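Here you get one chain, nothing else, as structure tokens; it is the form predicted alone.
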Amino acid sequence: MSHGEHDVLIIGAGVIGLSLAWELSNRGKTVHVIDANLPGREASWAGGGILPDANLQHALDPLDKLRGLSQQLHPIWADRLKIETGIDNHFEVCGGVHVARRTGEAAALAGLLATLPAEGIAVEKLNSQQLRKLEPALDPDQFLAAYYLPNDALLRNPRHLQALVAACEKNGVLITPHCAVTDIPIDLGHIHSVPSPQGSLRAKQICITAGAWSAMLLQQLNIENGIVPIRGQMLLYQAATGTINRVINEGSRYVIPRRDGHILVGSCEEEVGFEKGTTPQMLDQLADFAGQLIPPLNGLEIKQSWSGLRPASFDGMPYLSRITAADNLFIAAGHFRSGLQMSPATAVVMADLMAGDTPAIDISHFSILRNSNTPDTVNF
């Protein structure tokens, strides 16, 4: 069985793969996206949809540039997706509150946020009265420090993924679920076809966007990489609408409001391999965290809980790169907790790279060669 040759085969239908497919199809490319499970149902679906503020104009770090370009693109993409599909991904610049309850955490938070104004990111230090006015559900007396980032944004990631699937299909992108690929045969530096349960898949270019599972495909190709799955657990409450109206952050954990009163609580970082699922101990910790942070959540029933496997990399940067083992093979993976945030810019720069154009921002620091011992290793 053959689907015919496409311009691009994308292996992995998470937010990175679907965003790239949409960008490529908007540029006139024929695209086939495959996924081992259902499109958009792994880490992209499991996250919270937080989009921290970023500023491309002031960014110096390559990662900050990727975030800054995405920050510009997210509202544009949200509008286009809604017009083209009728699906509202609930993008909004809601602002974010960052708090600390312990002396060391307060000092670390102050140090971290002190650098942001120089990067063009607005930060306001809040006193107790200001915090109470901004988010009445919080008890300001329990915090040693509180800050407000007015340009932090949010979208509803399951809706965003639904919109991307619909937009891709409208553009003629073929999306094939339950199509796991375990072998990418390279013949004299070129990939002619990829074997799959759905038959031989042919494309002029192939891009691996399989999140944490990208590591397995790279290992099969004997390509060194630092991608590891990191499990994050989440839980969901149904509260009164407007209980909180902004993302509340404390360290690496957060509480996220939805317009309909749903409140998400996350998350954790567990290195447990490819083992998904939740644990009573971690869910109890998240519930305790949420109840202490926002007292109205105490006693509410947990409506749902879930987990996802984030694709972390050894140095905290994604791989956005050509893979030199084959002249038509590329990778976009390893975004860890920021895949949703950086997905529009990732799609744009990868589409540029695959077209042979100079990407909109320099992506040389994201090369797959940075973990190689070959002479081509990128030096930092």
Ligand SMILES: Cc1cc2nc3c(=O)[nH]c(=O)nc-3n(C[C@H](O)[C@H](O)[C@H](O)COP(=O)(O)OP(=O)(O)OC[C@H]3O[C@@H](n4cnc5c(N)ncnc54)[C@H](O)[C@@H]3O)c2cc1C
Second form
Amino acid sequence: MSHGEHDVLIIGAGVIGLSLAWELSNRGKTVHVIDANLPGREASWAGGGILPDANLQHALDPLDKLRGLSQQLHPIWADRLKIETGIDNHFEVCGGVHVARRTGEAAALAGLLATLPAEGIAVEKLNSQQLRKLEPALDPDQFLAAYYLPNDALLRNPRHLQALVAACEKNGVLITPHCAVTDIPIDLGHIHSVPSPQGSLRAKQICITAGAWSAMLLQQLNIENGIVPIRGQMLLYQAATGTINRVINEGSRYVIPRRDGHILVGSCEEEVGFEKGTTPQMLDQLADFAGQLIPPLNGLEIKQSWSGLRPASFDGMPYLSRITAADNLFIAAGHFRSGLQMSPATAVVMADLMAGDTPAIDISHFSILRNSNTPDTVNF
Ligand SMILES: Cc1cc2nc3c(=O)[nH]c(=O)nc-3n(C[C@H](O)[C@H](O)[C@H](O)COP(=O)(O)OP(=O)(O)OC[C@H]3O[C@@H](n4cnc5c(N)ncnc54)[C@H](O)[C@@H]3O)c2cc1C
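Alright, leaving the form predicted alone aside, put up the form predicted together with the named molecule.
First the chain shown before, then all remaining chains and molecules of the complex.
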């Protein structure tokens, strides 16, 4: 079966691939997105949708600039997606509460948050009364420290993905599920077509956005810098609406409210290869954490649990880059714990890069060749 030639073939329909497809199609490109399974059902669906505050103007390092650009784009994208598809992704600047119960944790949190005001991020220290007023379900007596970041935001990621799929389809993007690519053949520095279960796929440009599974494609291309899947487990409660109204963070764990009373609890970092699934031990740990942090959750039945595989690069920064073994191959993968947050900025800078334009932020730090001996085989 032949699909004809598209301007761009995107391999992987997670939040990164779908965001890029939408951005490119808004710029008039014809786009084909393929996915090994159904679009938007892997890490992007499994995640929590927390968008910690970031400020492009004052950000110091490249990753924070990418977050900062995204933070500007999320409300604009949420509005546009709602207008174009009727789907509300529940984007909301709800604020985030950050607490610590142990001395070391409190010191680490204070140190971490102390750097933020210089980067244009508002931080307020809370006393017991203020914490009680903000989130009455928390018991202030159990915390050594509590802070409020008023500009932390949140979106409901499964809805966001649904909206992206609908917006892409409205723009004429072809989305093909159950189409896993295993081989990207390069012929004299160029990719003419990509073999797939749905036939030979032809496009002027190809971008790998296969999340954790980009690992296999990078290996096949003999790229030294790889990607490792890092599993995160989540559990879900149905609580009374408004039990909490903001994301509550403690260390690397968090509790996330949805508008309908659903509460998500996460997460962990497990290196178990491509093994998805949950473990009773981790679910117990997450339930204990949630019950101690938010007493009304104590004893509630777990409604659902799941896991997702985060794509981690060797240094925790994504690869947003050409792959220079071919003159028409690109990658946008490796967003680890922040892919939902960084997705709109990723789409915009990748669309710029693919058009030959200079992106709004310096993306040289995100090159796939950083810290690598891979020879730069093609000159541009
Ligand atoms: C528990 C958990 C909580 C998280 N919480 C947050 C959060 O609060 N905020 C945040 O910003 N981020 C969060 N993240 C991280 C975020 O989910 C990821 O960084 C992001 O989803 C990565 O998006 P992606 O599109 O690269 O990958 P994915 O969503 O995994 O998409 C990759 C897609 O590629 C497809 N694919 C794979 N191989 C092939 C192939 N060979 N051919 C074709 N298609 C292929 C897959 O089927 C999949 O659909 C969380 C992640 C987890 C697991």
